[in-house]
Amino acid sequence: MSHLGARVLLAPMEGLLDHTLRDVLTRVGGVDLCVSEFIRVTNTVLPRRAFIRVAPELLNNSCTVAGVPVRVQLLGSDPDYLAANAAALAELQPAGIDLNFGCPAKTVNQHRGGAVLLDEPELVGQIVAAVRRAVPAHIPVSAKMRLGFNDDSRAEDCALAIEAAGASDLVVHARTKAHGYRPPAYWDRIADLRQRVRLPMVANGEIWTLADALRCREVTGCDRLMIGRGMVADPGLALAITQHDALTQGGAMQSAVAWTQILGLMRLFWQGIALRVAPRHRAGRLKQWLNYLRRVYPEAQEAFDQLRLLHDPEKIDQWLAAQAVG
């Protein structure tokens, strides 16, 4: 259950890309794997109620509703209590275990979680240990790294300490806590890494359409590929991915999913929203999708506009509604 065939995977984005938003993208179809959002293990062994609440996948088969795996991701310091959570996790069957070693957060790296640790490769590679030897061997653990904190220079000393502890596979997002997410992500540094580590590696940044899925695959020489934002933003871009041959011939700018799709999802996503979001947080979660889509759909700019005041829920549901008969 390595799940290595995976050619594009979904990646996880703490406030946007959660369960509901999973779900919605992975009916597109192209999406083979996803990473839950982080949680967050400190000082005890969280109660399986925990796990459940960011990945409720894990109460179905650790699939989505489309039937694509779920690996679910955890961030912190502590060896022996991530081992511990690990243990507890595996008890309900997830389709792997990733070790955030990425997350730009300040809070977050003020708590010793996330990028902050690419500065301990020593301990990156003690982490990826304990995991795995708390783990059942059939459940893959993977990590996801950037390039480093404030520069890349430990980025193969962390490659490689991640390698040597076991880890199944290593998602590499080409920037560095410093670079945030400004362009461009540095590619080439990828490919630099695979010429010192043979771990399975997947490419991640800055990819938002097929051409910089192509050119990202050349320049790295990695053949998986790991997308968020620009997921979020053309919900089609997976399917343009594993369609590419039959869309070079002049479309390889153009989504793969029409705006009328668009907004069938938006309404699946408004429902799931509707399930566990408080009211008033439903219609900016919304607008958060609206404003990624804007930069692909036209239409999407509209009806961000038509929505920008409207805080309803009521309101929203009717502007939905209305977009389905018209």
Ligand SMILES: Cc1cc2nc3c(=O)[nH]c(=O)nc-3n(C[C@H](O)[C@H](O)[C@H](O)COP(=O)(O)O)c2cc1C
The other form holds:
Amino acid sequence: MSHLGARVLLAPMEGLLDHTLRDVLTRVGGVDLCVSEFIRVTNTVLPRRAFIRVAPELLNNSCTVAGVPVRVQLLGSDPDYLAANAAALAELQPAGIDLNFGCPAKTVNQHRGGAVLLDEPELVGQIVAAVRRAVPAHIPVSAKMRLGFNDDSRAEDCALAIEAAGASDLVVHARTKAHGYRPPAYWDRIADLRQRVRLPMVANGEIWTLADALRCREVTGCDRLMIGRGMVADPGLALAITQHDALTQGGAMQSAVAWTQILGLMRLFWQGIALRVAPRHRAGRLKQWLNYLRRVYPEAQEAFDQLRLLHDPEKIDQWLAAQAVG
Ligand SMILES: Cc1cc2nc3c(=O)[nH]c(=O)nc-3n(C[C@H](O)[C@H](O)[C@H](O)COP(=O)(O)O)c2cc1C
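Let's compare: the form predicted on its own is above, so bring in the form predicted together with this ligand.
The next block holds the full complex; its first chain is the one shown before.
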């Protein structure tokens, strides 16, 4: 279960890319591996249900309905508690356990979790080593980092510490915490890291189109990409990348994802949302997705304009029913 062959990974995005959207997006094809949103670890060992709430895929062999494996991400700063929680999580047989060293959120960093740890490469190494020791060897332990907190001067030290601690692979979001989510992403720094670190690396940040994906691979030298917001905006992006790869390897081109297909996915998403989100928040979740989709689909802009002022789920039901699905 190393998934080292995975070429397109779906990024964890707390509050945006939850298991419902993961289910829908992985049905389109092209995604080889997902990472769940982070589960915060402080000074307790979480009950089973806390892991299952974020990653219900754990009840489905740690796969989405479409069969794409999901690794579960933990975030924290205490090696012992992270190890104890990882051991508890391992009993649920996750497809892997990922450690978050990149979260920029203030509340998380005030508690010494997320990106602030990148100032302490030794602690990063201790965390990965403790978790690796606590988890059976067949379950991969991976890490995801930014380039640093205020600057990227310790990026190499962090990546080397993660490698030495026995991680299976490393996703690098090519920005510091101080860069937030503002473009650009500094892909060239991933190429620098690859000079020093042999650990399989996955490049992440600002991949919105097929052209971005190809350029990111060229600049970083990484075959493997993780995509977050770009997949929410264009659910066909991972498929476009794999189709491109198939074409350049002599395979056949399949069709792109049409708006009518997106509407079908949107219905699935809406059904999933109805099962687990309070009625007053449901319309917001659909508009949140449309807000990304409109970067790619003019129809999504139209839909966004039509739905902008609607909050009543019944009105959304009616709108969806009125759309022709191919
Ligand atoms: C709303 C939001 C929530 C995120 N939550 C997480 C998270 O839970 N864990 C994590 O490692 N990264 C998280 N990230 C970072 C993304 O995984 C990714 O590294 C970042 O968005 C850059 O990739 P992109 O340009 O493809 O979106 C989040 C990003 C966004 C925008």
